[in-house]
Amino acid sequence: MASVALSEAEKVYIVHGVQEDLRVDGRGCEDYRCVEVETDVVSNTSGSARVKLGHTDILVGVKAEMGTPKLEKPNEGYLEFFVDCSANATPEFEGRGGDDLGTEIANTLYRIFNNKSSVDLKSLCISPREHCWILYVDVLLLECGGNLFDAISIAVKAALFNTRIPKVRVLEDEEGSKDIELSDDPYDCIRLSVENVPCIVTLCKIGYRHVVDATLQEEACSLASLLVSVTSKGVVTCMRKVGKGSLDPESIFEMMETGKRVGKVLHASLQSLLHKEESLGPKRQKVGFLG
């Protein structure tokens, strides 16, 4: 993960004004910083969207591809995750020096939707046993400016929003073989609900207190990090502790609470935003890069 040099009397004033609930840039310990989400952003994937949180630039794409559903699982669809990192984010990326974070980014990913509730991947399955949607979610780390879990959670949450996937029929004939015909229209397409889809809420140790959307200067003052993948209700889906330093059992709890009073907001603020931008219609104006 990009790093960043610090001296002593650099991280002395960090850790002494968390203590007191004044960070660097005049935040609280349970504030983020300004999050820019647009969606729809790539042209040629089921859907898309790209996120910026402080100097963190996240983009994510999402396409849609007809395949095998898994043995242990023959009546659902799947989602398969990639995440490539930069070598534009940060010099410590070139060559093969992000393949390590990539791996990790994605495992993670992984664990947090290996449940039932995050998305309905029996609604990707076309025939069992035989065809079923695979989502693959490719994630791009095109900057980093610190708390990438959170960043790449909320741009997967958003892309997977704006996904559409075609309908499609399965007829039969005489015989018993069956044949796939899909929808021509562009408009004729299944959208995944994201209700449920978890978001994750980094909390960096510094000091005796904790801090959410650490900055790379932040994170480079705190031992260890816990991250809480977190749903729009509130409920705890997946922790993982990260980081060399040990949390005690009472501020693992705390951190949690936070966590969730954090998340319940961070959804909320998502889903209004998300909601708020569809309703501007195909005539909206893009202001990315992309756009």
Second form
Amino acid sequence: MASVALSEAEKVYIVHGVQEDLRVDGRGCEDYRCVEVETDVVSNTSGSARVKLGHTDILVGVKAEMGTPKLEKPNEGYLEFFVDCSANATPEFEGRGGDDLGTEIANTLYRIFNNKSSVDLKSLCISPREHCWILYVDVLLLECGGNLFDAISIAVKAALFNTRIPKVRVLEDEEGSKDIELSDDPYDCIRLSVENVPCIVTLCKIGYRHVVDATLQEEACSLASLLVSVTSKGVVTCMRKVGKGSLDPESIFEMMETGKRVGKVLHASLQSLLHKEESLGPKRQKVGFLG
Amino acid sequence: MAMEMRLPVPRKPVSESLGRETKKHLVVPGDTITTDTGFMRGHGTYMGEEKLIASVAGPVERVNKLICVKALKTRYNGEVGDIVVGRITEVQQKRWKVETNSRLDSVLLLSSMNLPGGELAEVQAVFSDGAVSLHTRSLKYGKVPPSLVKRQKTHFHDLPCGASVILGNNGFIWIYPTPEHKEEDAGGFIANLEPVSLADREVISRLRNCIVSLVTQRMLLYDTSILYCYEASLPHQIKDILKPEVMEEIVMETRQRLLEQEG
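Target state, the form predicted in complex with the partner chain; input state, the form predicted on its own:
To see the whole picture, the full complex is given below, headed by that same chain.
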């Protein structure tokens, strides 16, 4: 992650603040910064979303392409994740500097989606063993301001909600060769159900307490963090510990409970915002990048 | 716990909210300013192909026959006598490298130091390549564009709300709780790592958020503007100050109070 240099006095100030539930910008330990979400920002993708969380800026694009299903799962389509840490985000990502972080984030995304209920993969199948939809999810890190995983998972969920996959029909010839027909109407498409798509909540341990949505400075003061991937019903799909420090099993349990609680609220807000955005219809004013 | 998600709102251009009558002539690097060769070239311009071209992005300023372009976002250019706040990044044999948001890292020679670990330093000399040599006068860091810090006689302000602010000319700002007794340090710097009280902390956080809102709305920073902004923000909760609509509201109020004071 991008690192920031802090003096001892500043670190001590941050740690003491967290103990008293008053962080540097006035938030409590379980408060998120203001989040801005916008979908359908990139026109030549099947679905896209942009999320701004404080100084963190993420852009996700989803492209649906046809391909052959995997051998061990012939009735399902699948998702492929790719994360690009742009050099715009911080000078450390120049050249190949951002590759490590990119692979780490992509692997985490694979893990949290690696279960039967997150996305209905059977709906992505066109004809078993032959054709299926592959969703290529590309994540672009535009600016790095702390708490990357949360922002990325919110953006991925919003982009999947926005994805429209064209409806196809498989026609069989007399000789047995199959032909795939795309429907003429460009608005005739299937949408994915994102109800069970999980979101990541990162809990950073600072001192004796843990905080949600840490800024870069707070991340520099924390030795260990827990990434909890939670669905909207509060079910934990995956958990991962990052950082050099150690975590007590009791604090892991506490952090997990906080993660579940926070995750449910996160999902509820995101869901209501996405529906509100959709209800504004195609005439809504798109802000995009120059707003 | 608080969680707020919203749709993005396009930012209003600053001149609209200020209600300025005259539209400034904005240029970007490469734009022709004028083809009239009678003008003298100032900062941010150069002569090319018989016309005056801008080399930075910003509004064109004209003083009689002198044309210059004031850059919107610049690195700090040191001047003798300026107060700067810097971060020590590297310790070498005879000197320390200090990061001051300028084009090159500044240098702090051990021989000219009074306080080890000193955060506050005065610019002693400017080298020709832009590096500045600092010497110390005797500690919640925020970075702000240097153009928004007003040049004043004093930069150390003890605000009546219980915190003190050091406004460095280079854009770095240090906020700290006012020490109860003023000590004349002859030398020796003791890092004060005692926990800060909750009341002080709230003041500091509120001040920080106020300064951030002033910067976002591109207002000049000096003790009066910060104080008015702080007072305008009191009815809101500290964490709400960072919301765009609350930010606009308190900065508008600050602007009005400042205008009343001048007029």
